[in-house]
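First comes one chain, alone, set out as structure tokens in the form predicted on its own.
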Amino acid sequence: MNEPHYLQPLLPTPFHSRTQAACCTALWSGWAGYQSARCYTHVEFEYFAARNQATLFDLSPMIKYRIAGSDSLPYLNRLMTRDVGKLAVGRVAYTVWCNDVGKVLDDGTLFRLDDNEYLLCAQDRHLPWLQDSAIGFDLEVEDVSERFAALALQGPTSYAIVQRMGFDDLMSLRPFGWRRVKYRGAELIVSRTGFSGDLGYEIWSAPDQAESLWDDLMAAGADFGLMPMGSDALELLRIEAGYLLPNADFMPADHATRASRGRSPFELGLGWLVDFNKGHFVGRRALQAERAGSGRYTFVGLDIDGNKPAHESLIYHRRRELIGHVTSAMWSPTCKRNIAIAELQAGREAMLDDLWVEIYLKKELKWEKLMVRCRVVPRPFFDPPRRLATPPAAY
């Protein structure tokens, strides 16, 4: 007999039974109430299957959102910046949503499932505010999230195993774009979409199809490398893709205590997200007056001298003056370069060409504080153009 659910600290995903017979390392972190593997074998073997080869991330635990109704679309509209007129039925779109006073809540992706259907994938759970949001619309917004299993299939080999797999209508399929698959009698939904900056997919489920998804996809993938990745190999994967990510990056309005924590879409870097032609959405006002030039905050590239990762570390104009500080970081295997994302003041454009980061850096339980030189540089870091081929090459 199963634990009632007030009882269980963590729930499992629907492919509990076979991520924890890969975790090798006995390594969970939560993610949205259930497990999630931090790391199944190694983080580098895992990193560079995802580069070289194939990997499969659990993704059940994300949030999802079905918006279904006559109203779905100015609904959207109104809460997204972004043009949701502009998504076809068939594509994916990345979005933001922002509250009152132009402070992100949350970015995810939207799938337009039909005219009047869509299916909101977030990062926290935001359905009090959706369905208070909804008052005055023709629609529905449910949480439908323990109704999908979904696996990231990710990295340069990951077209051939969705081949393998007589998955054969994906040859067309865009970036951005998704699909409906027959598989054992059933059907999944596929889409070309991922957080690794790379060749990949993401494939949604029932639940009960979980074990034999994942059974039929390592087999499939047994010949192309594929293996389990856990989201310590994924979070090196995003920095390289340049993915900002929630409570890591910037704090999602709603979390922050301090009203100053908050981050807009200008500010984020995000400013093409923004619609103002579209009509009123929320957080439109004070998005047009940070257009005029009120943003505190802009997000850049940093390329540092050295191999040592810059976690947490300030940023100085000329070894002197604050002027910002370092949110993600790593040393890229792929790259060849130590790099990171990082926040920095507004207006700072002129101090740009002399740029000091200082790392402090623990060797063998002694610390170290090394001052070096950074550079501006674009994101992303890595962008292989197999991302966006279509048809993809079967590696």
Second form
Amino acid sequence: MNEPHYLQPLLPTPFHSRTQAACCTALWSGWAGYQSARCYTHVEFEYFAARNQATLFDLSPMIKYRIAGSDSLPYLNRLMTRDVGKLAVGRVAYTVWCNDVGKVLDDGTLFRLDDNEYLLCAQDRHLPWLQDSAIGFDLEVEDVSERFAALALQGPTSYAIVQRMGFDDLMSLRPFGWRRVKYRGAELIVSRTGFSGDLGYEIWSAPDQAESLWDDLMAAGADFGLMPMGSDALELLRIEAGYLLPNADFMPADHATRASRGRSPFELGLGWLVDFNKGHFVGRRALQAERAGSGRYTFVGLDIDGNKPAHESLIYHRRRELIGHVTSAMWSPTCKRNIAIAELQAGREAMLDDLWVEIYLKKELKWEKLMVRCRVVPRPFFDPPRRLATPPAAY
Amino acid sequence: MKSVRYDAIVVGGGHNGLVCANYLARARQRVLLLEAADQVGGAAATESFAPGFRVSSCAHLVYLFDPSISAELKLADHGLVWSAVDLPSVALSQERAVLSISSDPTLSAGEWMSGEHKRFDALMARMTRFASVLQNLYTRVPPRLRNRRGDIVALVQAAWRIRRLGRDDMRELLRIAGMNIADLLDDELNDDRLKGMLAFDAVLGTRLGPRAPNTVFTWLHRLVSRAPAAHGGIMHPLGGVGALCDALSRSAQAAGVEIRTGARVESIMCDADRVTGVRVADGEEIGARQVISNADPQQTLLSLLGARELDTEFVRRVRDVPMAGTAAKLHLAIDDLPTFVGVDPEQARGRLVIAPNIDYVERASNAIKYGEYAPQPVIEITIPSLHDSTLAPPGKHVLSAIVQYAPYTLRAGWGAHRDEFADCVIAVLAEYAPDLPDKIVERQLLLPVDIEQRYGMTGGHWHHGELGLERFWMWRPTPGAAQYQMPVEGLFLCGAGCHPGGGVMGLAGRNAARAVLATARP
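Having seen the form predicted on its own, could you give me the form predicted in complex with the partner chain?
Up next: the whole complex, starting with the chain shown before.
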């Protein structure tokens, strides 16, 4: 490990023998130092499998922190913007946390494992911040990323597959809940969470059970159209679901070299995650001042005319005045709409009825410029009733 | 919630706490001052260390106490008498005669090298002009870097004061501000004795050696005493430094401050991001709209208030303030006056400095980097009983010495090495006053760790945290908190951990009172 980082090969995840075998495209990317498949067969097969059948996605590289000790709750309430006190054992919460000036450092999911034990899952590494935030608290923060092999089983038939696996007791599991289930003499954690905006589960196992878990799930899912999915298809799912992605839709404040690039929860449309009534939390004073004044930006969903994705497009009022830009865009095959997530300057409400996006389009190596009408629409773009139905339907 | 009884509670009765409380009471605030010890003064105290012998526990001379505070608080009317003013500084030397300097150049004595006196006077005149710029900054609440009128005016004023020095002086100040004292002294002077003593002045109370950058600045900090608006000399209050605090205490009480001693504050309470009062050791809760802490920044923010009420990055910055003291204090009760070789009786009243050359000071400072004590320490000696008969029985004397460098944490552990270090110091003293060891009746050594324990100063650091360009003005104690007001509404700092820093000045206390009163205005 003394090699410089650019000479170190990406690490295999616990599922590597299986993902490697399944990956026909040899399209891999690096994720938190691990080798992660972008696409196994074809991005459209995988996308449609996720929307109509089910897919298996290896999310082992996700960074996981265990927070345990008598001060866990006060610590997390001081760290996070939302009221963690409302999170019961057995539940999971989507959460963001901010720096001193109220700009978002990252988002993640927080599992309450026990009265004084939590698991925080995030895209990026944050141990120094989490540990320095623990000054004055009695607890331990530990990086437990390597103790878990994790899979996302997402799609309409995912409940039928976990039933076939013999995971009892998941019928009553509501969205954002988790249960322990027996599996081959050990225990797994199954949570009804995911990044697809659809019915689905995430399964957290010990690394030494990873290969058998993959095999058993693929076998159980054979009749239900289950196929492995890479991160390219996941990107499409999450845009339809309206979820924000750090480093794509916003710069995590500690990655930004330009101080103005940080975004507050309000500016990201995540004001519902900020609770000013729970006592002090990091960034509270700055966020209170911001709420009293106004944020600089606002996040919106866009419905764009035509079918050409508005990747990284600029947004104009009356075709002239620049008032924002697209952060994520796609043609949504399920919604049959040309959708985008966009950041607009705040205080432009009066201009929303006359918005245009400038789309650069390469048609067989020739660039064309389109100026296309768009409208602000609510997110998520895709939100089927089956996502929340409890008990879920066994399609 | 308890009903609010006081407008302000001042936590800690050091000189800055007393000054701050006094100014608040004069502005018709109802003020309670809580001091953990049985007497006020904090580290600026005079205490008995042997039957019949009393000594100033930490600082044993007063250079920097602001004369306008003395006048405004009428300290003379409240019993402050100086037993000596304009004390000379005497560079002890084994090889050559001693050299003595005084704020009055005509009193300087000893054998000066040809032209050296002139060079020295020119250097000091220039440094005094620079120190005057600093002195002016010291009497004001530092600005913040935000686009508000008052802040911009303050920044422009500060820049203008530097510009007004004139082109040559301004260029020189900017050239040397971040420099090390050894290079500056080598450029300007020739006499080792003189250079050694001035280098000592620059590093006193810091963890720096004379070849460390920033030591010209720490020297300028000390030279603020020579600015026209300052007292001008080295002084000693009758009854020791504690007598200054006694006068401050009487003045504060006359102004209406309620002082409670033996009342240790355990925590600063707050609710909904606003200070509500303090809890004292017996569990009593006392309500107040504002709490002003004379304790050091780490103690105040991380212990009394608690990191939970603060943001993570701010906590990091407070935690990172260097708080490990390096100065120890040796107190000797002596039954007869020792003879310092070559020192005449007039000089003996002053401060005698063992720092014979720059290399000696540098070598002494090396130890601290590696968690060791200096076996050949630099020492500042005073025998205050020569001009203050209240400190020792008739015919006997007190010798008070500041000894550097003694680490807060000795790598080998202080336990067994405490006496060894005291012996070391006395052996060095004996090189300059051979008859001293036989006259010692009693000795007391206060290491930084003792000072921390006795006076509640984190790390036993006299200045409540290192001084330096990066820890001064808008940056003291940390950026964003240099205006005395802390992030929790109603909480202020008023001690040496804030601008303008250490030394018995009183300016942090007065500036803090101004900051408190500025927020009280509608």
